[in-house]
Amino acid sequence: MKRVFIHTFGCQMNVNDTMRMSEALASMQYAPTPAPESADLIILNTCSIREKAEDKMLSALGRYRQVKLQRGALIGVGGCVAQQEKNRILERVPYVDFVFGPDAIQKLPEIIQRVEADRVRVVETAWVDSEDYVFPRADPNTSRGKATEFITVMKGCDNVCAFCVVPHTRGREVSRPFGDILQEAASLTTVGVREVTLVGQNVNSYRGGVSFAQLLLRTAQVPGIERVRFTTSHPHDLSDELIEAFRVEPKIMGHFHLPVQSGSDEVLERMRRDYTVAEYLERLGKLREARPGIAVTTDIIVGFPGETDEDFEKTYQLTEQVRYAGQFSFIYSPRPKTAAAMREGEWGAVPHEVKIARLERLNALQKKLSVEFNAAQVGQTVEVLVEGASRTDPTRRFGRTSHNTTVNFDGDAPIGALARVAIGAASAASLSGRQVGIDSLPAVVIPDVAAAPEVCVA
């Protein structure tokens, strides 16, 4: 067998992209490896969404050489910067031997042959047009081992908000069919599955033949499925029809991401938000309403070109008066060929200590509020899925609560199973307990050394 290691930067579209690419390089006898100097092949399915995350690329390519140079191997780049950037990618680093897009996964084992046969760096990075567009089958064995996992439900996005790549490098949207994706659940089911997240870039627009509402009600109905998930979601799909979901079926699970981006209407319009504050926090009344006790996480960026002082003081009060669980919030940084970066100038450029500054202070107040949120649930009993041994105490297991909050506990409730854990800590990024009890047990036993593929994500 030969040896496969692939780093998996950014979201989770990406960590599911690197199960296809495991899946299709299988049938050229690639195994994966968790250590990429043992490596014959070794890829990098990259992020584009903020300009860190192609220096992270780039730094990794610069690790990596040195596995060339021992072991000959061949060295790969997909995803969304291998789309931005193709070509430029083999011009600016001389030992990458093939680039890719997320649309060319399947043709993983032509481009790599090509390479070895034909002696010649490939680039493959043809869309592939909507109408044509197959989204590749999941072989659940690569899931066994786990209790929880990914689910495609669409791609690309069709809002170009002014800050955003993800239309040039993952394209316009297209839905995968309903029956496609209820087929999946079920077969992961078979290997011991009992959480899915339904992944997109755009999820809650999905248009498969079904709403998306629907489609959550019909995967909870899937037998074997305890618990349903999503991401990420754009605040104007949040439609009537999916709050009301939340509120009749408990397997969704209760956690929304819901990225406001911006507290201020001004920024919100240059943004390309079709929405404001005030239409935001009506929908997240409603949410709340349907769902008590939500946890909501969101996505802000902050020193968006144009930005002021108040505009900041608004997102800083929302933030306080929505109280998130927890937020992502990152400085502005502009993307190729999106509005915001052609017009930056024009709009007013934020100086990078301002952009500093302002993220300090917003992060502060989150980690505050995270903590709030989290020490409510101590001295209350949570049911947590659980997922395996804690990552900070091999003696210890882990699992997530309905509110998505990782929770480290003593027990011997074994993966799959799920647990009543007593909650007798709390940090603003965890929960800490003691089992006290399992609700059920998985159909499916899962073994504690998972058998899916070890993943290096960034």
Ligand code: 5AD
Contents of the next structure:
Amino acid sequence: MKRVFIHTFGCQMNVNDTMRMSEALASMQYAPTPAPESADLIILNTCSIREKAEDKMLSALGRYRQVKLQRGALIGVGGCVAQQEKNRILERVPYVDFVFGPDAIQKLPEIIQRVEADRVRVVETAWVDSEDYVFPRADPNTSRGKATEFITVMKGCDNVCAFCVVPHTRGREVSRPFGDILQEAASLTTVGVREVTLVGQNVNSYRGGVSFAQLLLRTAQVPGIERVRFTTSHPHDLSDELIEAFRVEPKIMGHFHLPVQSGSDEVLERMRRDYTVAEYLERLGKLREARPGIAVTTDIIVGFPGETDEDFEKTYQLTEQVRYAGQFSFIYSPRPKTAAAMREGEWGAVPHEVKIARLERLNALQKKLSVEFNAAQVGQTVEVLVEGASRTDPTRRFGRTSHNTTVNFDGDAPIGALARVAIGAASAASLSGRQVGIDSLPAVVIPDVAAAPEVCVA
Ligand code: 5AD
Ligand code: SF4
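Please supply the coordinates for the form predicted together with the ligand, as a counterpart to the form predicted alone shown previously.
Below: every chain and molecule of the assembly, starting with the one above.
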């Protein structure tokens, strides 16, 4: 058996792609190792959403060069930077053996054979046309030991957000046929999975034979599936039908990640987001009416070209008004080929210190809101899907609430149990409590001793 180490950067799509890479490589007798220094093959599954992500990948590559020198390990670069930079990676980094885009994962065995047999460096970044694209089917064995798993339902993005590199790295939207998704959910239940998160760059524009709302409702009906989640959404696709699904199906969890990006209509227009703040709030109001108490989280970019102090104040006020349960806020980072990068000079770049100051203010506000959101759970008994031992204290258990909030608790519920936990304390990031009962157990016993990690997520 040879050993492969895969370093995963970026989003859940990449984490899923890494699992598919592991499966493709298993057919070549490559077993995963958590230790890069003992690997025969090192793959970096990269992200290019912000410049920082690219910098992280370059510094990781520098570290892995040693393994190449000492063991002759092969080094491959996959993911979004690979798709964007193609053979420029080979030109810049002489010790990289191959480069492959997200559409070439199934070709990995063939690529590696060519590198090994012909001693050539390979670049494989061709798109597969939407009509020809076949989503790789997950092997449920890869998910053994887990109570919750991700299912890819679509890839690519047809939006034209001015800041975003994704349309350039993941191409046009392609939806996976709904029957395949339901089959995958059913196969995951055979290893004990009880919660699935449907993932794609823009899931609610899903068109795989049924609407996205229908897909959620049908997934919730798969025997053995107790919880359904999804990510990530664009506000302009938040349909009444999807909101209605939240009203009628309690297995759809009470969390909605709805990236707003900015609280200023002028900035939203330059971002080409296709909605106004008023429209966003109207959708959110309907959602909250359908599912009272739902946790709403968001993404925000500060320092988008031309963002004034007044624009930023509007973002700050929107955050206060919505009272998000959590948010990911980012400093704007110009990305190659995007409209905003090309027009930054015209719209006006925001100085770095101003961006930092805005980010810090927003983060401080969000921290306060997150604490308040979580503190409201103290004294309540909530349902938690148990995922294993607590990471901070292995004598305690760990899982998530319907709101997707992390809970560490005293108890003995096995992985996959739906436990009732009385919440005693809250912080901005998590809840703490004690088990007061178990509502149900998974159909199969999930061993608590986690297998060797399949992927290394950084
Ligand atoms: N600069 C900063 N943040 C970005 N995002 C996407 N592109 C950029 C960029 N160029 C953020 C958005 C998106 C999240 C995944 O990353 O907020 O929702
Ligand atoms: Fe990063 Fe976007 Fe690619 Fe995910 S799709 S890896 S977030 S660039």
